[in-house]
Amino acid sequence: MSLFNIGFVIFPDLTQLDFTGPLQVLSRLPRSATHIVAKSAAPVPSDCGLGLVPTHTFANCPHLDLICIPGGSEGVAGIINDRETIEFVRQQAGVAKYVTSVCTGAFVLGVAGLLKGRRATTHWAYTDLLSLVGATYEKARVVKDGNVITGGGVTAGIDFGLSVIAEIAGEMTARRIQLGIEYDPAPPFDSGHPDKAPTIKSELLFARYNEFRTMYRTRIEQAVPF
């Protein structure tokens, strides 16, 4: 039996969580083989200084059976109107059994034409934004719609890596995995939704969010027509 390839694929400034967290449950999954995936073969810097070793580049990746687009608000402005990475990541999606996304990865997708006429999540500050790709939001950790999964922000890649496994390889499999990995969250605040804590979204929005969001639309109007 050939091994399931899953390819998750990187670039400069991601969040390192949107990657690695997936990427340790999805490791995880039996018969299958894991593929970091990068323009070139140097050492690609993540948002927070770690530097990640991409294990193949886009001119030698095999074909991938479920690809996945982490995300990170600087990193996914500075390859959402990229032609060489849309143009990789459409021809890949064109075979893979799955395409999927975390965080603001899914807009990567949306320029690929790949979230046109989907129901998609992302992270929770540029939800809105998801229809300028044709893409519908749906208010979920995570948002499956045909061969298309797609997950909210950082954290939310755990959750949503389980939930690719027990679509995959089964319920069972899943919770073994969760259990390997002691996936039990009980954080010390209730705000890790923006319902729970209106007032810290509209100050991160302002401090945090605003520039890029208004960079992510004046790049996908920018980007290869989907």
Second form
There are 2 protein chains.
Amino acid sequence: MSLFNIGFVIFPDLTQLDFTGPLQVLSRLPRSATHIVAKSAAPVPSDCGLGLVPTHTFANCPHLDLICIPGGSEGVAGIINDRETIEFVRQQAGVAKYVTSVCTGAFVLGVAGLLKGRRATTHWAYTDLLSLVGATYEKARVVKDGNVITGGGVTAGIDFGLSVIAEIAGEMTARRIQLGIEYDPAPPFDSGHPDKAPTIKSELLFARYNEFRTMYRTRIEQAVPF
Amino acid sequence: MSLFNIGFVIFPDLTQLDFTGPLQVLSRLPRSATHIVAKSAAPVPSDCGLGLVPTHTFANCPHLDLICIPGGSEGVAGIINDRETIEFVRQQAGVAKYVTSVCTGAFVLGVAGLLKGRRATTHWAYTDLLSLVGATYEKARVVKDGNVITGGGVTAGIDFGLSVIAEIAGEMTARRIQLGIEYDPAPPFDSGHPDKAPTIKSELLFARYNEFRTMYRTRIEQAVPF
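Here we have the form predicted alone; I need the corresponding form predicted together with another copy of the chain.
Following is the full complex, with the preceding chain placed first.
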């Protein structure tokens, strides 16, 4: 029996936890192989100063059963207009069983034309921009519409990963992995959702996200028509 | 003003999310520099097939204000008896403001003599072994005893990271980071703690952890007296 091929696409300045959270979960899927794919074989710098070593390049990546695009404000802004990346995603997604993203990785799927008419989610600071790629925002941490599964911002990738495991291998497998990674979260504060922290939301939009939101708008509009 | 130096020690077969979860959080501490330290400069293979590139080696690592040791069943078994690693940890911890671990990284601190007489936590499958290194297990996701802060298994590293940020930079900074990483967890299942999943607990102990538990016992006993 052939293995289920999971592939994560990584790129400079990605938010590493968007990728490493679901990687930890999905790499425990029974009878699967996990591939970490980048444009070239060189280590990819993440937003944290941590270099990540790909296992494959676009050129030698096998056909994927599941493709996952992590996000990152700056990282995604940098690849939305990259024809080679978007083409790779579009081609792999065309034959994959599942097409997925975490955080602002949704916009890479979007520019590749893969979210047209779909319900989807992304990082809270970017949800209203999903309409630019023809998607309808659904307020949930993980959204499944047909074979397209999208996760919210950064840490939502862990909930996303467990949901994907349940979808592919059943609930018991997901529960086993959940206990293995002791995922019984107890955040010391309750500011993880913009509805719960409206003042911090305004502050972060101003200080961190508005610049990237403008960049996303412009670059999505300039991107190859999808 | 000098930067607050944060250092993560990485080693082959570590559970990458033990490290990458708190890395995502702690690298956002204002006025800090994050260092990723390994025995040599070569990429370090994690448990997920992902290679992680260190920024420093033991030889050229600056003095750390905070040292964090991630875990991993197999990875930690491999370094518990490694004199060079234990010496590096002991020396850095001797001058650091905070000495910390996530998951079974606690046993590296333990063998270095840093948990003697301390309350601490670790991955649920190993909590009873904390007494072998002179620590007292406290049932909590994050345990602070003086300048020693330990986190539970794998995903507890995110709660740990936010607690450490609050300790160093205050609650508002932790809340800002929490919203940035959208940490409003919603696990699709409720099997993240052994108390909630006793059958899976027994199964995993048998299939996955007992072998490592035996290894930990033996190697801790053989380690340089601490």
